[in-house]
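Just one chain is shown here, as C-alpha cells, and it is the form predicted on its own.
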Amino acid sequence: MLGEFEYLVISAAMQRGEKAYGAAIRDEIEQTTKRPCSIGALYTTLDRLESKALIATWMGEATSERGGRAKRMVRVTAKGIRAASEFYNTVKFASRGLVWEAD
C-alpha cells in the first residue's frame, strides 16, 4: 500500500496532467496541504514510485525559464492509478462514520 506522501505525489501528478514535473508537483502539494514540501523528499519519492512502476518519468525539453535546464516529466501509470485508488478507498473506509471536531 502507498504511504501518505506517495499518495500526495501521485495525486499532484494527476492534477497537473501533461504539465506534471518536479517543481509543479511540489507546488501542487504545497498548495493542497498548506505545508512545505522538501524537494529532496519529492525526488526521493519520485524515484521510489518509478522503481515500483507506479509512475514513469522522462526528461522534457530544456526551457529558457529554467535557465536551459530540462524538466523531469511525470506520468502516473495504470498501476499507480490503481494503487492511489486503493489507498483513497482504504482511508475513506477507515474514516466511515467519523466526525472530526476539535475540542
Contents of the next structure:
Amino acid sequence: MLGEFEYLVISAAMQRGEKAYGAAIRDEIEQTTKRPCSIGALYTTLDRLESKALIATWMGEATSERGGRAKRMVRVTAKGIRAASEFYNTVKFASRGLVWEAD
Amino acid sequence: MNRLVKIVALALEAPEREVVLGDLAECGSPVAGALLDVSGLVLRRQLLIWTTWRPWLALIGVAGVSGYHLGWMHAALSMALFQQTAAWKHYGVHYNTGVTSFRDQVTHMTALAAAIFCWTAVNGSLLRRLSGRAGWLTWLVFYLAVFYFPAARILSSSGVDYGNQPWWATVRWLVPHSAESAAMVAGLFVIPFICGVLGKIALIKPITILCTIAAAILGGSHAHDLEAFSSGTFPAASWHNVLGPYLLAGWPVLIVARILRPTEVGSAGGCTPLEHSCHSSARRDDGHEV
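Any chance you could show the form predicted together with its partner chain after that form predicted on its own?
Below is the whole assembly, all chains and molecules, this chain first.
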C-alpha cells in the first residue's frame, strides 16, 4: 500500500493534471498540508513512485521563469490511480464511525 | 541563483540538477532555503546509493582490501628501489643482499611494478563502475589505503617516537616526499588509475593475470632463496601465505574479467530513475511511447 506522502504526491499530481511537474506538485502539497515540502523528499518519492510504475515522468519544456531550465513532468498511471484509490478507501474504511474531536 | 547552491547541486546527476535548479528559480526560494533543499536532496541521493551492494563492494573489497595490499606491495617496491638507488648514488654499485642475484631482483621488481600498474588500472575501472556518485568516497578510501595506512603502520611500528606530534602531522605521509617517489606514484598509480577510470583496460586484463602470476612466483622464489641463504634460520613462507597478498591485491581483475558482464558493469554507473525517464522522454519525442 502507498505511504502517506506518496498518496499526497499522487493526489497533487492528479490535481494539477497536465501541468503536474516538480515545483507545481510541491506547491500543491504545501497549500494542502500547510506544511513545507522539501525538494529532497519530493524527488526521492517521485523516483520511488516511478520505479513502482505508479507515475511516469519525462523532461518538459524549459521556460524563462525557470532560468531556461527544463521541468520534470509527471503523469499518474492507471496503476497509480488504483493504488491511490485503494489507499483512500482503506483510510475511509478505517475511519468509519469515528469522530475526531479532542477534549 | 546563488553560486553556492549551484556548486552543491553539482553533486546531483545533470538532468536532476537542471530540474531542481529550475524549480528553485521558479519558486524564488531564498538562498538559505534553496541551499537546504539542494543539500537535503544530495544527502538523500548519497544515502540511497548505499542501499545497493555495488558501492559497498567498491569501498570494502576494492578500496579497502585490494588497496591495502596494493599499498604494502608499493611499500615493498619503494623500499627495494630506495636501496638500489641509494647504493648506486652513494657507492656507484647496486645493492646486493647476496640472497638473490641482481638480475633476479630487478626481474622481481619489474614484475611487481607491472602488476601494481595493472592492478591499479583495474581497480580504477572497477571503482568507477561500482561506485557511481559515491566515487568521491571510495576513491578517497583507496588513496588512503594505498598511501596512508601502510606508511602509518610502518612508521608506527618502526620504534620512532611520534608521540609529541599532533595526529594531523601524519597527513604529510599522503604526499610524496621526493621527485623519485612522486615519479613512482605517478607512474604506478596516477596514470593507470586515470586509464582505468577512463575505461582503457581492455589489454590490461590478461597482462594483469600474467603479472600477478609472475610477481607471486618470483616473490615465493625469493622467500625460498632466503631460507636457503640463511640455512633455515628464516623459513620460507608457505605458498598460500606468499600467494595470499597477491590474490587479495589482484582479485578485482577476476570481477572485471568474469563476474560482471559489460552490460551489467555499464549500468552500475548510477543511472537514476530520472535518467531512465530522460531516455523514455526521448522515445516519447520520437512518438514511440505515450
